[in-house]
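Here you get one chain, nothing else, as structure tokens; it is the form predicted alone.
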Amino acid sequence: MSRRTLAESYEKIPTHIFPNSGAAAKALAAEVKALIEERAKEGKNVVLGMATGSTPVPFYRELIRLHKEEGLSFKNVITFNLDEYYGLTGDHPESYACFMREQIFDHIDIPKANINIPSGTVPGDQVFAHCREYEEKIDAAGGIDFQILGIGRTGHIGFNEPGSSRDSLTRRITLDRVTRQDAAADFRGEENVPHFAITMGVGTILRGKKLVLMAWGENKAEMVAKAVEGPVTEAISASFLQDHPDARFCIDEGASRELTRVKLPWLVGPVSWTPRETRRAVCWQAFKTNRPVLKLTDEHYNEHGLSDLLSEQGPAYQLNIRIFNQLQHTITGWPGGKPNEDDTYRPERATPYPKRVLVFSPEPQDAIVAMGSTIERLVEQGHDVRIVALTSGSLRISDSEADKFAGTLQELAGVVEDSPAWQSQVAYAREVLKQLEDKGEFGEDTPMLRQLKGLILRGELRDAAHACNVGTDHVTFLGLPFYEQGRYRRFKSTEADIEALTSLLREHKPHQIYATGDAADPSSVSGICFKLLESSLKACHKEEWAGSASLWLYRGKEKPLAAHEIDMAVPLSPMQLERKARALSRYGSLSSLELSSPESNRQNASHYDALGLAEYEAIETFQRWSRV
């Protein structure tokens, strides 16, 4: 049986892995272009099912490019959107009607009459009729020829949350809490996210002639694997695609990481036993058998599909010792390198000492959340540590925080003597409160409000950094233009962003760099920031400092590093973990995932303990970043 056939025995839906979202988007857009042009020659229309969210954005941008640069016309295209938030007008900035106009419809020649999106404002007693009419419109257009889909963290397609049946049709649905949490940043707080949506049903989607589900980033990997390899279940509506005759998944490498052929390739076919792959197999086997690495036997290897590894690198005793030593050598209390010591088996080199260290934080909370204790350790050990907030983070601050700030300023002015010095502050506070009231619950922030929200988060980062022993003069706010001029899911980076980053790198010439976003959705803040940093480092690659800088990756909002991926593990004492928690308490706008960072650090330690290594209270983990 061939490797591909073995993979197919696990994958119940054809799954194509692309190196990145751009490559996938280009391939899919070319396929759609061919379909549109073929139908145009026949004098026929093409009916496209459209998705929203960050996932289809690269695909839509490629369609726009094909229209503007290669003359692709959309005059014979009819579109039907999957869903819409219930309660939002079409001009609300977070409505999917607005999203579709901004992301594609305003940039191509599709007739407005050919665009169909469920209404978010249809009266409650007319919702059923509206949904039935939507189904009838799809049927009248001849059915959907090509349906684009994404996948949510609950495994949903459209807004078909867990419990949606295979035969469900277009309807109003209550949004799952996880879905609302994922949309919280868009709406500046979970409390502002609508509780309901109108969505095509699973049955409606399955009537499409061709279905393509796209997924980017490691946060989607678990649900992709469950939908592709698991049973068909109402708990994961994307799994129903297994029953469709022409459905496929198009994913990037990050989203593929939980597929059996990627995660456990030895179960699928022959493996090239690189050091990383060997460590992955041994760690997996240890967790699976619930035994520390040094207690694995030849029989364990043979019973779990690893006989090839054993014959190539065994016996088990010698292999176990080698992997155990590799894992042990990742542990260090000296993340900047231990001066005047043999660094042969240490993750970081001893020289130079002290090091100039840049810690890049996509949004102002990311670095403290993921590696606050390591930052503190670096400072204690004498290194010159600078935290660089790449964006202001203003979009994550709720209106209530701005209202509280302005209200406090007004109250403070009321308890001091009347003074001309306070008149401008009072005027500022009143204007902030007025703008908050004028824009309403869902309105777009004015420049003044965005500036204030950025200042609030700036203050929080300074406080949190101080708790990690980083002085105010060692906190840099870069304010990359892509963020300040955009919104979530609508960011577009430019050369100005790269120039700002490149200038900062050349100014500080770091010996050590910490960054995140390598496994993130490429259209997320951290994903964009990572690509920009990558481009800036490439621009500097011929400079001496760049060639010798050590590069480390940490995980922020993405799935934590697995044991075999860790190249540096920094153990934390109970007191260090407590100080990190205190640093996190300086923020007023952390998500539940970010607040659980100390518990994630404890889980890292428990994994090392299970492998037979020393038992620690908690561990922050890092992966060596291969040279760009």
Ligand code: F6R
Given for the second form:
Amino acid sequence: MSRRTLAESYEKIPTHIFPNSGAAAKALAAEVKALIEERAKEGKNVVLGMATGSTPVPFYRELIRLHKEEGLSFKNVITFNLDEYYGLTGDHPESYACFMREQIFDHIDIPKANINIPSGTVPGDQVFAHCREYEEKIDAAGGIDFQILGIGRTGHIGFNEPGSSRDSLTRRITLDRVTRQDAAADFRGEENVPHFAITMGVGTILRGKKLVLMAWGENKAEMVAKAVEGPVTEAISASFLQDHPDARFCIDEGASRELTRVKLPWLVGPVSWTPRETRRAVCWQAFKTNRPVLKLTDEHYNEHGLSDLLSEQGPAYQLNIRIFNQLQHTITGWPGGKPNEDDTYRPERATPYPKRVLVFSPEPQDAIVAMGSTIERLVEQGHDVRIVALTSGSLRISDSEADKFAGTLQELAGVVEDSPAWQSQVAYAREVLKQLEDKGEFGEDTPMLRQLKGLILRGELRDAAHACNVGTDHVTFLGLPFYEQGRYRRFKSTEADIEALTSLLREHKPHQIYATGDAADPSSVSGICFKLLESSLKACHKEEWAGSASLWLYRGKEKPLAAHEIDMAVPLSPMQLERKARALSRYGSLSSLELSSPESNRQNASHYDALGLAEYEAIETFQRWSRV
Ligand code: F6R
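Can you give me the structure for the form predicted in complex with the ligand, which would complement the form predicted alone we have just seen?
All chains and molecules follow, beginning with the one already shown.
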């Protein structure tokens, strides 16, 4: 069987892996353009099924570009959106109606009458009729020709949460807890996320003639693999696409990582045994058989489809020792390099010493969460460590924290003796409280509120950095403009961002850089920050410092690095882990995922232990970033 056929035997939905979301969006938009133009020539309409969320944003941007630069007209296009939050009016900033206007409809020439989105405000006793009419309208338009889909962490398409049946139609649904958690940042807190939505059903979606599900970033990888390779099940509504004659997945490399052909390529066909693939296979073999690397035998490799590797690099005894040594050499208590020591087998070079180290944190908590103990060690070992918060992170801070601050300020003015001198502070506090009240629970933060919330987070980072022995003068707040002007899922970076970052790099000329976001959804804050950093480094690549700087990636909100992906493992003692947890406690706004970072550090250690390496309490992990 050819490689493709073997892959297909695992993948029950045709799946195209693109190098990045931009390339996928371009290809899909070109396909839609061709369809629209072909129908226009015939004097016919096209019916498009639209999705919201982060995923379709690059696709919509490309459609807008095609309209503006290549004259693509949407006059013959009718659209039906998949879903809408129940309880939000169409002008609520987080409603999907508002999202669609901002992201596409306001920028193209589609007739307003051709746009259909379920209503979020239809009274409870009319929901059923409204949903039935939505179905009828789709049929009356001739059915959906081209349906765009995203996939949620529950495996939902539209808002068809686990349990949705294959034949379900448009209806009101209760949102899953995971879905509400994922929307928490948009709504400034999980408590503000609506509990219900109106969504097209699985059956409605499957009536579409052509279905394309897009997914970007590693956080989608697990669900993509389950939907594409697993059984068809109500527990993952995207898996129903397996039953459709013209459905496909268009994903980026990050979202492809759990597919068998990517994760276990030797099961699918011949593999080019690069050092990384070899390490992957050996670690997989060890975990699968529950044996440390040094106890794997030729039989283990042969029985699990790795005879190829064995004949190229075996026998097992030698292969095991080689990989064991490689893994062993990733472990270092000297993340900045050990001065005056042979560094042949160390992850980081010994010279120069001390190093100028820049630790980039997309939002002010990311770096401490992922590498607080490594930061502490770098400082302890004499390096000049600077934490750079790339954005203010103001959108993470809830109204109640701003309210608490203003309330305290007012109270303070009431108890200090020299109260006339506090008049301006009192006026400030009053204004903050008034603006909070005026905007209401879901309203947009005013610049004054954003500034205050940013300052609250600044204080938290300073505090947490201090707990890692980084002084206030070594914490930089860059406040990249893209963040200040946007909202989650709708950020747009510009040259101004690259310029700010480039001049910071030129000012500090780092020997070592830590960053994150390479595996993230490209529209997330860390995804955008990573791209910006890549561009800035490219702009400086001819400068001497840039050519020799070592670059390390850490994982923030994304899946932790797997054992074979780790190039540097910094072990933590129980005391160090405790200190890290203390540093994290300085933040008032960490998500449950972020708070569980010490636990994930412990898991890294238990993976290394299982591979037969020394048993540590916890480990922070890094991957070498191949040069841009
Ligand atoms: C939105 C929708 C959802 C999203 C999914 C992924 O209209 O139907 O199924 O596509 O929740 O959301 P993002 O793209 O924000 O990761």
